[in-house]
Every structure is written in C-alpha cells, then in structure tokens.
Amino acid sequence: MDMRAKALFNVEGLTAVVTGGATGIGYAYAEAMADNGAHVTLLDVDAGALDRAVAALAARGATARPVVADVTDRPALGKAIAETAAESGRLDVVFANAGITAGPGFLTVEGERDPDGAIENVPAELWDRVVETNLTSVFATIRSSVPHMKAQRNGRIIVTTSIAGLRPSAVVGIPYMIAKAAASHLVRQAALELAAFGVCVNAIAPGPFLTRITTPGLRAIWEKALPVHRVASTDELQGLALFLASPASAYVTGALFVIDGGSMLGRAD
C-alpha cells in the first residue's frame, strides 16, 4: 500500500454531494473536496447562496455543480442525488450536512430563564420543521445514496451532527438537541447495516464554529469558556472531512468525531 499522504488522502475524481453546501460548514466541505479534484454537487435551498458559492470556487480554480433543492422535499432530494450519480456513473461521497437552528433554549446566554425556550412553549410547528430538516432529511439522504453505493460496493457517508447531540444544553433549543442526538445514532445504525457493502458511515460533531448564526455575544461567551479560548473558522473542519472522504479512513465506520476546541472537556481556567 502506498502510505504517502498524497495517496492516502486522495479524493481526485471522486463524485461528491454536499447538502446545505452553499454556506458555512457545508461550503467548507465542498471547498475541501473541489480544491482537491473531486466532482462536487452543491445542494442547497438558497439559489443566491449557491451562485455565490460556485463563483467562489471558480475563483479558486475549482468547479461545482449547483442544484437548488430543499432537503425536506424527498422526491427532489432523491432526484438530485440520482442525477449526480447518473452523470458521473458513480456516487462516492455524500455529506449529509443541511440543518437549521431551533430557537432559544430555556436559559439566555446571560443565565436568565427564557420562557420562549421552555419545553411547554416550544411550538409544535418548530419541532416538526427542525426534526424534518435535521434528522429526517439525513435519513432521506442516506436512503437515496445507498443504492448507488451498494451497487459499486464502496462509498462514504458523512453526517454533520453536533456536540449538542452528546450532552444537554440550557441555551440551545430542545428540537435541535434531540434531532442531533438521534442523527448520531442513525449514523451508528446505518454503519452497522452498510459495512458489508463497503460503505462507511461516520459523523462529524462540531462544537463552536464561526457561521452566519454566530452572534457577537455568543462568540464572546464561547471564547471565555473554551479551553483554547477561541472559536474556530469552518475551514478547520476540512482536514477531518478529507480524512473521512478518502482512502485514509477505509477502516473507519460508525464513528463520531468531536471537533470542538475542547468544549466537551469543560473549562480549564
């Protein structure tokens, strides 16, 4: 076996789909794959953001195929994945990344009770929308990808979960917490079933990262509480994403990789 890093982490020529790929963490995954020669389909509900993402990749000398679709629209999602596989003749890597926030938790970042986040006040519509987007769409993405990967007896499915799914939090909305926890177990169950077909299923569980929903107040709290005293940029997820998409992770499945600057460890000072 060629043990050089270039061969181990080689994703050149692979066909990849990234849901929620136009911004934030999804775009970071797409950028890492496209920069290294993969054929990337960006799937996102925001047409304008997709245009900007494709233009940004083009400016880097990379290309991507944009598809406007809502991951909660199962027929549209399945069609997008099937068309990508048909166009390339295979489907190698799928990042099930799309997700939404879920409103406040039962405490504010200042430590005061927030009645809007109280469990008895969480709107049923919010619960349904978050679970549909952050959990059911992950299942639908996996379900749509599996036939193509089984046929070629190889594939990588990488799900974006969160440290919110690993421990309770007072400041994060409960629908988000529960959906991410369930998605983490979905990864393990799918990995168990699909291992015999050469399909690896793993999860990336980010902690505090700078995205468009990071407020200055939240960033300040994170920076004070984190052992590393800084919030990461999304490009710091790219090394892990490349590892899980590449031959380097051929024996890794059913794993959840926490990348959180030590947040799960607690405060250090």
Ligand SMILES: NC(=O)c1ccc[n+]([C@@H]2O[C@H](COP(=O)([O-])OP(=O)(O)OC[C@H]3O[C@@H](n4cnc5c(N)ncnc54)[C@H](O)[C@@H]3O)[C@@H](O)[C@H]2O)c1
Given for the second form:
Amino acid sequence: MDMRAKALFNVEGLTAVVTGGATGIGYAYAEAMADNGAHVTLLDVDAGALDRAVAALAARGATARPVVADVTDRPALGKAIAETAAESGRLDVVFANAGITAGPGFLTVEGERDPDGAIENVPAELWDRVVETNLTSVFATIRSSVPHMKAQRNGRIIVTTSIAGLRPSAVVGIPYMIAKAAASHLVRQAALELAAFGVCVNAIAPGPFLTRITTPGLRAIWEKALPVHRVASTDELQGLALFLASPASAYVTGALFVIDGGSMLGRAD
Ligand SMILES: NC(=O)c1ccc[n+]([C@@H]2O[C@H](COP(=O)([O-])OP(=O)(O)OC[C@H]3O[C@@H](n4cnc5c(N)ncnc54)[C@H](O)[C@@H]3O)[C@@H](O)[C@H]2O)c1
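Taking the form predicted on its own as the starting point, write out the structure of the form predicted in complex with the ligand.
Below is the entire complex, every chain and molecule, led by the chain shown above.
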C-alpha cells in the first residue's frame, strides 16, 4: 500500500454530498473535498448562500453542484441524493451536516435562570423542528444513501453531531442537546449494521466553531472557558473531514471524533 500522504488522503474523483453545505462547517467540508478533486453536491435550503458557495468554490478553481432542498422534506432529500448517484454512477461520501440551533438553555450566558429555556416552557413546536432537522434528517440522509453504498460495497457517511450531545450544558437549548445525543447513537447503530457492506459511519463532534450559529454571547463564554481560549475557524475541521472521507480511515467506523480545543476536558484556569 502506498503510505504517502497524497495516496492515504486521496479523495480525487469521489462523489460526495454535503447537507447544509452552503455555509459554515458544511461549506468547509465541501471545500476540502472539492479542493482535492472530489465531485461535490452541496444541498442546502438557502438558495442565496448556495450561489455564494458555488461562486467561492469556482474562484478556487473547484466546481460543485448546488441543490436547493430542505433536509426535513424527505422526498426532496431522497431525490437529490438519488440524482447525484445516478449522474455520477456512484455515491462515495455523504456528510449529514445540516442543523439548526434550539433556543436558549436554562441559564443565560450571564448565569441567570432563563425562563424561556426552562424545560416546562420549551415550545412543542421548537422540539419537533429541532428533532426533525438535527436527528430525523440525519436518519433520512443515511437511509437514502445506503442503497447506493451497499450496492457498490463501499461508502463513507460522516455525521456532524456536537459536544452538546456528549454532556449536558446549561446554556444550550434542550432539544439541541437531545437531538445531537441521539444522532451520536444513530452513528454507532448504523455503523454496526453497515460494516459488513464496506460502509463506514462516523461522527464529527465539534466544540465551538465560528459560524452564523455562534452568538456573540456564546463566543464570549467559550473564549473565557476553553483551555485554548479561542473559538475555532471552520477550516480547522477540514483535516478530519478528509481523513474520514479517504483511504486513511478505512478501518474506522462507529467512531466519534471530538474536535473542541479541549472543551470536554474542563477549565484549565
Ligand atoms: N458552529 C458550531 O460551533 C457547531 C458546534 C457543534 C456542532 N455544530 C453543528 O454543525 C452543523 C453545521 O452548523 P454550522 O455551525 O455550520 O451552522 P450554519 O448555520 O453556518 O450552517 C448550517 C447550514 O445548514 C443549512 N440548513 C439549515 N437547516 C436546513 C434544512 N432544513 N435543510 C437544508 N439545509 C439546512 C443552513 O442553510 C446552513 O447553510 C450543524 O449540525 C450544527 O449543529 C456546529
């Protein structure tokens, strides 16, 4: 086996789909794949952001196929994945990444009780919307991808979860915490079932990254509390994304990779 980095991390010619690929973390995954020669479909509900993402990739000399779709619209999601697979004749890598925030936690960033985040006041509609977007859509993305990957006996599914799914937090809305925790377990269960078919399923659990879901209040808390005292930029996720999409991770499945500047370790000062 060729152990040079170029071969180990080779994603050239692979067909990849990134949900929520127009901005933030999903765009960073897409950029890493496209810069290294993969054919990327960006699926996102935000048409304007998709246009900007495709233009940004074009400016780097890479191309991507945009699809405007809502991951909670299961027929539209299934159609987009099936069309990508049909056009390329294969489906190699799927990033189930689209996600939304979930309102306040039970404490404000100043440490006061926030009635809006209190468990008894969380609107049922908010719970449903967050679970639908951050959990059910991950299941739907995996469900739509698996037939193609099983048929070719090869595939990579990479789910963006969160450190919020690994331990409770006072400042993050409860529907988000629970949806991400369940998505982490979905990764392990799907990995167990699909291992025999050459399909690897793994999770990236980011800590604080600067995207449009990072509020100034949360940023300030994180900068103070994090062992590294800084919030990361999304390009710091690209190495891990490439690893999980490439031959370098062929024996890795059912794993969850925390990338959080030491946040899970606790306070260092
Ligand atoms: N930013 C962080 O610090 C952080 C930390 C942990 C986990 N995450 C997770 O990373 C993922 C990406 O978040 P981000 O921080 O890049 O946020 P973001 O808002 O910058 O990007 C999310 C993208 O998903 C798209 N999207 C949202 N709902 C959608 C839907 N129903 N259908 C299709 N597309 C949809 C948005 O239009 C956007 O382009 C999410 O799952 C989020 O929970 C983020």
